[in-house]
Amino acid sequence: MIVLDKVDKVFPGSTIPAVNQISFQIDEGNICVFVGPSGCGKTTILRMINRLVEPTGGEIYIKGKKVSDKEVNPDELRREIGYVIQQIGLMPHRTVEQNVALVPRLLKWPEEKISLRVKELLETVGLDAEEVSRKYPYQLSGGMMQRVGVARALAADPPIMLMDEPFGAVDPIVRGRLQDEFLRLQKALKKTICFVTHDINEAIKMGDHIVIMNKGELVQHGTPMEILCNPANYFVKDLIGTDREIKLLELTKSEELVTRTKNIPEQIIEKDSFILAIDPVQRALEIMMKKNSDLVGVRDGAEMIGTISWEDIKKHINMISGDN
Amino acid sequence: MDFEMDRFMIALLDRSPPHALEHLQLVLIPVVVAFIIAFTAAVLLTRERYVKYTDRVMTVFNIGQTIPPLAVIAVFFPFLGLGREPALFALTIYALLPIARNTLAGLKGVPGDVKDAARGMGMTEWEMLFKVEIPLSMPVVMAGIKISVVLTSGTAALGALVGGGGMGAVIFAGIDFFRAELIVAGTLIIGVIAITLDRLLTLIDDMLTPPHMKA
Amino acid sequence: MTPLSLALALFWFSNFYDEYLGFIQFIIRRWDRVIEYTFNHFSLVLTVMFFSLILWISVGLIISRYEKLASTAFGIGNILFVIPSISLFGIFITIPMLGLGRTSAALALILYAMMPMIRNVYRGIKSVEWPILDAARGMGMSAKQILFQIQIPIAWPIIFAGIRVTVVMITGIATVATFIGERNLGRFIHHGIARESADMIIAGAVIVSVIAILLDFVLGKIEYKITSPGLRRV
Ligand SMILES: Nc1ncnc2c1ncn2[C@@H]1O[C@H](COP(=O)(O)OP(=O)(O)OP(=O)(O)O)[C@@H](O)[C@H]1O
Ligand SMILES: [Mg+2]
């Protein structure tokens, strides 16, 4: 869907490239998360995709078409790409409703359709449409502004979304909730999303694909699993931090570890220590601790399909992180 | 425009100089007097006891500034008659407003926490005024004085109408006889006076402004 | 209040009226003149504002886009500001094509309008913070849409404040145009001084002052009304 081919950006007046020879691709319907320290070039990459910044080298393709093509009108390109900017940038002289309706109005949608859409979107991002529609940005909290920013970017239902630290201004609890809501939404919407963060946990949670950057260079890219299992170097290891194993367990579904058996031990049924097949393995650990046992049952819906033991989990951890 | 260089040089070098000196007085005396009055008033108005009136006084100043200069110059004539003093008096009133406005705004703008900190260090009211409030509000006060100087230099040209002399005498003669040379010469000298005073004030401002507040 | 004190108050007031409020009698007596001069005054101010709005708002928009032109424009504006109004009127009448009359008066006033107008347009446009422009561009608004839907509306209260200052200032300075033949409210002051008529001078001064203050007040109310509540911030 989106392909970057040896893309460079050197800003005028600077000698060091802000983005250096970056190539990767994002598949349709995926969330690609860019992660890395401040100033590593994340925002610059997003802005090159919608041509707010012109690359000094390389090519960017969207659906096989060069974005730098002379036939592509940048304004029209941008209306097809939702953009949540890092600084939020709501229009101070317009109400929340008018902010969200901005792109649909540019596209001259009929007013009834716009008003339905705005309501739906505000509810989607967890705001009370009745209450906030007529408010002005200065009357909102930072977190509410960010939600409006996300709603605005989603408004015209663009197939591609660029989201620059969209949940940066909220506390960790609200952020967690917003992430969950967003993932749920994405299951239905299946958009192609470029998501910037400098929080590795957010990257692992949100990303189908992660691009790790440092000082304008691409350090490593791959699925969260690949990155957690095989960090390319110390920079990536440091970025992941010390609780790598726990993060891995969050990513592993229970059904991958389950020992299939029809023989479910009495004690499990007695204590009701079950997890779902789609739960992360992490959940199995929690249940073990809570019920004080080293075995949990796994269910797929109502059907019991097998068990996971503490030994299974240990073996799994040793296997995936065995190389260091 | 028939503009004769000879006539212009005569206007500039022979006719203007005595008026230039008068004009300088018509600017300097009102501005200095206005400064003293406005400054004292602003300091008083920002003291604890009177601070509740500052907003209302500010409104009066703002309204005052909308009054046309010609009206200010002329309105004292019926009471004070023709002459230099009436002109000086009217110009002082005119010069007063921008200075008063800015001085008041400047003193009012000194952040409360800075004042609290100064009080906390055991400064007396007087020390606080001279060591904290006045230095911190200096840039705004200076800006007010500069505006006042430029406005008064121009308005002083109307002083000639009420017998105050100054460059206005030359300019009005130019208008009466359609002589551009006189008007341009008079204007040039007013410009030089305004710009020189403005530059001088900038120099003083640079010396007075605490280093950390310079842009 | 006793009848005596009422009588005393009336007596005092009639004395005061005779001595200091003669200008009211003057205004009543010369009402047709007041109307004529007021009409002339405002037709001049309106002409000047019409051209100033078109000219200086355009110039303001241009200089807010081209930084280099901005310093030149402000330089010129500052020089104009130092020229006394009476000189500017005087210089224009000595230009043969113009002479005594409305054109000279209008041109001089339009030049005076330059500084407050372009300064506020420039300031207003610059008051739009970059993330807002960035978001607008990112959503695919064209340069024209950004100018008309984002920049000008956000700048509008500041631009209007500039218009307000200009109108009040021009109304005041227009009085001076009486010396180059305008028959406007400045004329009472002008002729009052020449004839040493206190009533006439005070009448003139009071009328122009009241008009200036009223204009400022009314425009101030309008300024508040047209400001988007989102920009008002308490
Ligand atoms: N318009 C610009 N002009 C010049 N340099 C720029 C510009 N925008 C970004 N840069 C530089 O490019 C580099 C990368 O910036 P970028 O904004 O992409 O970083 P980032 O990864 O998004 O950082 P952050 O996490 O702080 O948002 C930085 O060194 C920055 O100073
Ligand atoms: Mg960034």
Partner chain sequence: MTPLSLALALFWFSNFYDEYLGFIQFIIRRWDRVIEYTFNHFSLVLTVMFFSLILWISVGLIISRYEKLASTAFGIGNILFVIPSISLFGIFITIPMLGLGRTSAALALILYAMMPMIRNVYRGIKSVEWPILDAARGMGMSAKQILFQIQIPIAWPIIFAGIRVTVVMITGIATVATFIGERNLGRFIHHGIARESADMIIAGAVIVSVIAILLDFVLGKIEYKITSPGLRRV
Contents of the next structure:
Amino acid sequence: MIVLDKVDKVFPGSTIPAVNQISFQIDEGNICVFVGPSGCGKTTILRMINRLVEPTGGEIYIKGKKVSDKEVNPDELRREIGYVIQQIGLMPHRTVEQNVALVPRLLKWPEEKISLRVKELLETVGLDAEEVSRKYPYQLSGGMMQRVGVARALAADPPIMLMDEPFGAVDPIVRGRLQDEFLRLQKALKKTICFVTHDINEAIKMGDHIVIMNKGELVQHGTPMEILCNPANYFVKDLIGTDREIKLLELTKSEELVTRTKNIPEQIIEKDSFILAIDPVQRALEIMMKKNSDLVGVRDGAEMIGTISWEDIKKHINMISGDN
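Starting from the form predicted in complex with its partner chain, produce the coordinates for the form predicted alone.
Here you get just the chain by itself.
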């Protein structure tokens, strides 16, 4: 879906690359999270994908097409890519409805279609359209503004979304709720998402794929499980922290450990021992302890997709408990 091939960026007045020879691929429908310290090049990569910043060298491809081709209009490219930033970027002099409708109006959608889309999106992100549509951003809480920002980015149904520290400006409790809500939405929407954060916990929770950056260099990339199990070097180990096993339990999605089966044991049904596929593995342990069981069922929405056992969890803890 998105390919970066030896991409460089050197800003005017500097001899040190902000991004240096970066190459990787983001698969369609995945959340790719860029994580690393401030100034490591994460946001620059995002801004090069939608051509707010032009690369110094290398190529970026979307669906096999170079974004740098002369026939690619940057403004049209950006209208097809949703963009959510930490500062939210809502226009203060426009209502919630006007903010969300911004891109559809630029695309000259019929007003009736725009009204229906705004209402649908606000309710999708957990807001009461009747209550908030005519309000201005200053009348909303931080969490509500973030939800409006996500709704605006989704308004024209873009296949790609860029999210730069989207939940960083709210308190930890609201942040956790927004993360959970967005993962729920992604299950249904299956957008291709580039997500920037400085928080490794958020990266592991949100990402299908993680790109770890430092000083403009790509240090390691892979699935959360691959990075937890096999940190590439001491920088990655330090970024993850000393509690890799705890992170595995808290941040690994249960769907990564599920044994898929349609034959759910009777003991699970009798004890109502179920978790959701997007729940962390730690939730499975909590249910096991509460229900005095060594097995839980896993649902994907209303569908029962399989089970997780205590043995499954132990095996995965053991995978990262060595000196990798």
